[in-house]
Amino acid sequence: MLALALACPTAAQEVTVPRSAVAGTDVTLSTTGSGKADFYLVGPGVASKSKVSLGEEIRVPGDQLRYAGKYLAIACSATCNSGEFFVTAAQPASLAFLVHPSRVPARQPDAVSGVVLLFDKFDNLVVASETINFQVKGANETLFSRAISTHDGEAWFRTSSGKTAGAVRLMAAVGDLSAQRALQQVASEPCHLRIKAQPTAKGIEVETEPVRDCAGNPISDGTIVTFTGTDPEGKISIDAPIKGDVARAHMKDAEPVVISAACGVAMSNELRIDLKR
């Protein structure tokens, strides 16, 4: 009896798999042959074994196919037969929107960038092409608006900053999904720096006119203005922070003096003062 059983193995079996499947959806595999077999499913996040009947369909539930990637289906009876199939991401369910930087000077070319990554509900990267609508808006102007298709799951843009200091909103949308980020535009380098001075009983009080960039944005408080005074005995420099758009300094000098100031790349006018006159 044993020899007879060995001489009559179970009929050859084959497993037919789909070319691809969508993450989280059930998949049906077909088999040939007869008798019982061990069925193995190996893929991202799954390694399972179950008993199946050859010649019948094998249903693989979607909860075993949540992660995108390559899966291997194996049926083993007297021999083993296998098939490979790929699971792709489901429809986009969330988007990651990254923006750089969080703070940017006004009127800077290619200074603002953003990138979107699309994911399905199982956190698989959606590599199928989707159209992302990007918008960048300042207080009184639209800085950027364009529809860009994703490539390998991402879409990105780069644009210049606007003219006006203040908050900027950046938006990305695809279908019913959207995300919004914010960055702060600040004044760029000072422009047209001018100073004025007046004698006092204790020396000279010197101050700037309101310090602005070339677009008229006020320079941030705390920005340093360097006042320089030159007299026959040498040179003295005083660093003073801008406060309320203006920087001020006091110089103790009784000799004829030439005063100037600098802030960033901006140089001021020169003042010539002679307290002995």
Contents of the next structure:
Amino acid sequence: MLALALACPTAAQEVTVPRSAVAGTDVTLSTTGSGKADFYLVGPGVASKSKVSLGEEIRVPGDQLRYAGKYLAIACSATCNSGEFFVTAAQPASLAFLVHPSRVPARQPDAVSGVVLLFDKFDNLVVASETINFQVKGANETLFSRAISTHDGEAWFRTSSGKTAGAVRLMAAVGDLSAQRALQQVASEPCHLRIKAQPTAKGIEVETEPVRDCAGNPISDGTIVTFTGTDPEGKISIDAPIKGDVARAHMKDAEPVVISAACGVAMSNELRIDLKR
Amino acid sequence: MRRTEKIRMPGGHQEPEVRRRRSQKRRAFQTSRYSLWIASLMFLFSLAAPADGPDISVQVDITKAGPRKIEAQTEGRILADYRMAWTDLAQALNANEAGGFAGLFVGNAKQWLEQTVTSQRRSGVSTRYSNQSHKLQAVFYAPEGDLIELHDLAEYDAQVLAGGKVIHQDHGVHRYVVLMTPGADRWVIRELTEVREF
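The form predicted on its own done, now the form predicted together with the partner chain:
The next block holds the full complex; its first chain is the one shown before.
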């Protein structure tokens, strides 16, 4: 217990306060002296005034101490004396789990990050150190698993994305509390782009083999493949989206033509087609 | 060129007229030059003085922030918004007006500030902060830049008044743990908690 007598050189009364208290719990203060006094409790979220009898204990209900921080207990009769005490956050009751990004390409170093903030039931930041268990799990693999202590209420991690496309679950837990988030792991850049062509009556039908990244994950539908045909008169380019792992294009060309394709950083094989033969 | 043309102009009274005009021009030029100097000085003073409130000084140290590096523009914004937030806080708790937070407090911080103002008004209490000095230390800047945690070593004079009479006053060092997040056009305070020690 800590006794403080402030603001008055001839203190008739002293206010004795606890050194600290927990948010939401009752606190008992004591006073010295005699007679009636005005008692003020001033702190975050509260500035109450009541009549008290000096020399008796003063009970401060927990609902006046919901917020963590510094509180002043001031007793005024002829003069005013005060004591100060700190209220700390209660036990963790919720955790905010911020995860980035929501979609991530496979096999990217340090591409996934998570931050946890711990709060008590009054939404005070729990600054006392707690251990958070982080887990990041892909479809067939555990990408990250570690216990990390909070500093001033926060803990964070960063890890690489996995090899396989699909949903990734991220979990953070402390005691009985846990939070779960999900992100989508998608194929990385295309790898080994190969094309094939088929002459038709109206020109050339050209299509890719299934487009995949280097780990074998199919590239997302909608990704653009650019087909380029070169004939003696010049060049023609056609952008076609991947649909069902394959991109297709039709070229109207009667001249001998060289066809190639590109998608992201991947270049395809070249096809030489002479329709006049 | 122009000067020669004026001297050659016909009419006996033209030369004194030209001189008068020149003298007027010179005076006008000097006046405008002094005005420019005064305006420049005023501008420099306005830069040197704290933008929001005369007695709030805020410094920020970002050398220990991580894992993300804080850009200079972000640092400046945080500094300005934090100073503005304390200006608003001091005004609100002095005048017991909760409307002046200008959107700089959200969540838990806004909630306890509003409750303090309401509670102060009900019990006839007000709080005055003056001679504020805040030394901010950025201790965590989230990997995606969506959260910053700061330690504020604040020093100020505080007075608690009841019915216009000072019932408590102190001058001391205060330690705050601060959580700020980016809003639409500013950094807002989500948590502002005074602690005994960092």
